[in-house]
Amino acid sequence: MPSHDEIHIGERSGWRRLPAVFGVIGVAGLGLGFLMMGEHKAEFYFSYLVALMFWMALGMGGLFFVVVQHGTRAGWSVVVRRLAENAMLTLPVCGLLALPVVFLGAHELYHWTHLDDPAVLNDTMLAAKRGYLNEGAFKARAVVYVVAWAALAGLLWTWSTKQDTAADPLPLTHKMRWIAPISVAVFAFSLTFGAFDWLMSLDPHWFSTIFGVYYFAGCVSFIHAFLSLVVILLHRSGHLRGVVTPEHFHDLGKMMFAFTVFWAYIAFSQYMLIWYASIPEETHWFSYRGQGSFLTLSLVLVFARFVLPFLGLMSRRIKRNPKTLAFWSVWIMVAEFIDMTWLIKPVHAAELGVFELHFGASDILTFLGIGGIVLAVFTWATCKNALIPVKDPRLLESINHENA
């Protein structure tokens, strides 16, 4: 079994200061962002939505990782599952951070809310969708998503941490395994419809039945990259060195590689079917992403999200080497941010008729603000309990795990 110091953050460790540091950055970033918003409300809320959906991908990826490991009774992942649980615990905070989008910024973000505009009121397609795309239903669904994510994350995290001190850990183990299949179903529906509501409805004339899967692929890539990077940083500070081995790095790298390919498959399927059908209601979504600097961003996304990480993560040696794995972990997280920018920013530009990518103070402040608060929660949870579920029945199997 690992020593106490390997799996607990010491009182004098620099990790103990991170929750306060990130918390200050987060509060200051969001506070300044809202103060500087002024008359540029639309620009601020589009920047806010990019940052929100990027950081929410961390929590959603963490939730998926945890419920799948419990549902499949996986052994290899036990030593990194607690870190995923801590990432999952950021979902209640992300839910609260989503409230400004739903209740304050909806009119700036979503064209279909402008019922005072005759063009919207008399739009045949929007009229057909009004039973779903109306502000009352939009807000009610958002509350359901937030409550569902917070409940699942809080329950699974609580059971897992209680297991560490339980006299008999098996009842809690069985509870987590029992709830996992239900959690997968709740996760699938809530993430899909959340992506429809908060991302796809930015352009209410466009629709894709696999859009939720597209966002899901990014979430799963993100969590595996994040876990790899955090473990590497913990190793540098003397933690988990005898617990998380190159075998686990190899598996995390394989998952990063697999979901890089999966993202490309979903993205290409969505694009190819729309291109082949050539229906104007569908092709216009891609057309304004092919103009001005958004064309450059589209090409960057193809290489940053698929081509280069596909080639870079193919080698076994790269996945087992902490330095090269850390590089590709950061790369994949940056690619996720590029992806969220590509999904969201062109909508605002198209409304203004200016097809140029613009980054300003609101982009920086919202990214730091939401990211600071999310990372404050993650680091607080990481310092609060053991870094691994110490009484999980499969812990020794995980520590001794070897790839064939």
Contents of the next structure:
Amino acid sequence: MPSHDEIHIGERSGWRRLPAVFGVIGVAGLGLGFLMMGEHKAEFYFSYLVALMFWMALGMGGLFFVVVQHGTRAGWSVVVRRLAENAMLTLPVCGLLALPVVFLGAHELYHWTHLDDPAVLNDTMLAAKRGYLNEGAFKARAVVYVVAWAALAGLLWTWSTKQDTAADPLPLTHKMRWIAPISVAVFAFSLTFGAFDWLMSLDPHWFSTIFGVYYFAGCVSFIHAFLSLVVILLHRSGHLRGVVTPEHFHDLGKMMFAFTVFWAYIAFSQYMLIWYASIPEETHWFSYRGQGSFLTLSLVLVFARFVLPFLGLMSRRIKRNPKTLAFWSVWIMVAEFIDMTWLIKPVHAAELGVFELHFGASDILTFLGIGGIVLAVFTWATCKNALIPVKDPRLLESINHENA
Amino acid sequence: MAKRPKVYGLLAEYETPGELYKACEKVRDAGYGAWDAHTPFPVHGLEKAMGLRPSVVPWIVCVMGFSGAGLGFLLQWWTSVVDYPLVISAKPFNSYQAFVPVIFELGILLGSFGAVFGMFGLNRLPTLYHSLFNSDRFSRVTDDRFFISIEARDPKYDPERTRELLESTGALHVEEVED
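Show the other one: the form predicted together with its partner chain, since we just had the form predicted on its own.
Full complex below, order starting with the chain above.
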């Protein structure tokens, strides 16, 4: 078994300062962003939504990772599960941070809310969708997601940390396993409808049933990249050495590779059906993403999100070497940001009729603001408890894990 | 007088995977090249104890996979652009988007062929005759015994010293196998 200092953040460790540092960055970033908004409300909320959906991918990925490991009684992942649980805890926080979008910014972002505009009111397609796409239901659903995420993340996190000091750890493992399949279903529905509500309804005429899976693919890549990166940083500060080994890096890298391919599979499935059928209300979504500087962005996305990481993560050596794995982890997170920008920003530009990607102060401030709060929660939880679930019955199996 | 039969090598028998593992480390450290371990089931980490280098199968799969994808594209490009161009829903002849599923499937197909037949080739399968089956004791390799065979063609092979090495690893039984 690893020593106490290896699996706890020490009282005098630099990690202890991070929650406060990130908290200040977060509050300052969001505060400044709100103050600077002024007349440019739409610009601010579009930037805010990009940052929000980017950081939400971390919590979504964390929740998915945790429930899948419990549901499949996985052994290999136990040594990184606590970090994923801490990441999962940021999901309800992101859910709360989504409430400004739903309650304050909906008119800036979602043009189907403009019922005072006769063009919207009398639009046949929007009228047909009004049973789902109306502000009351939209707000109610947001509240339901936040409650569901808070309940699942809260329960799983509390049970797991309680197990660290429990006299009999087994019943808690059984409880977490019992709730895992229910959580998978709740996760799948809340993620899909969350992606429909907050991302897809930006362009309310357009629809794609695979859209939730598209966002999900990014979330899963993100959590594996994030876990690799955090473990590599913890190794540098003398934690988890000999606990998380190249064998675990190899598996995390394999998952990043797999979900890079999965993203491409889903993204292309969505694209090809629309391209093939060539129905105007479907193709226009891709059409304005092929105009002006968005064409460049679309091509960058294909290479950054699929072609380059596909080739780069193929080798076993690259996945087992912390330095090269760290490089591709950062790469994948950047690709997620490009993806969210590609999904969200062109809608605003197309409404204005200017097909140029605008990147300004509000993008940086909202990114730092939401990121600061998310990372403050993550680092606070990481400092609070042991870095691994010390009493998990599969802990030794996980430490000794080897790829065949 | 009958000709003395040629020798394939020495065969050592072990009772447990643990003993086999330790014996493999000794044979590896003694610097032998033409030798193998035989077990009724996969033993984790044995490739490290044997000092095996990573397999070249992934490289075969890589080359075959990309060839499959390339051929998949050429096949469709040639049929729909050169040999029999048809206008389908007003799309260009060279509609690479529509080619992707077949490109993908052929990449997978040839990649899998590369994996299966590459493995067959590297393992020299199917092998219809193998000298080790001249040993009666070797039939237990599919049941409950573990074996190491060192071939006589190995430059380090010496009937006396190799036997001493195998005996020093705690083998239950060491025997010479005919070719």
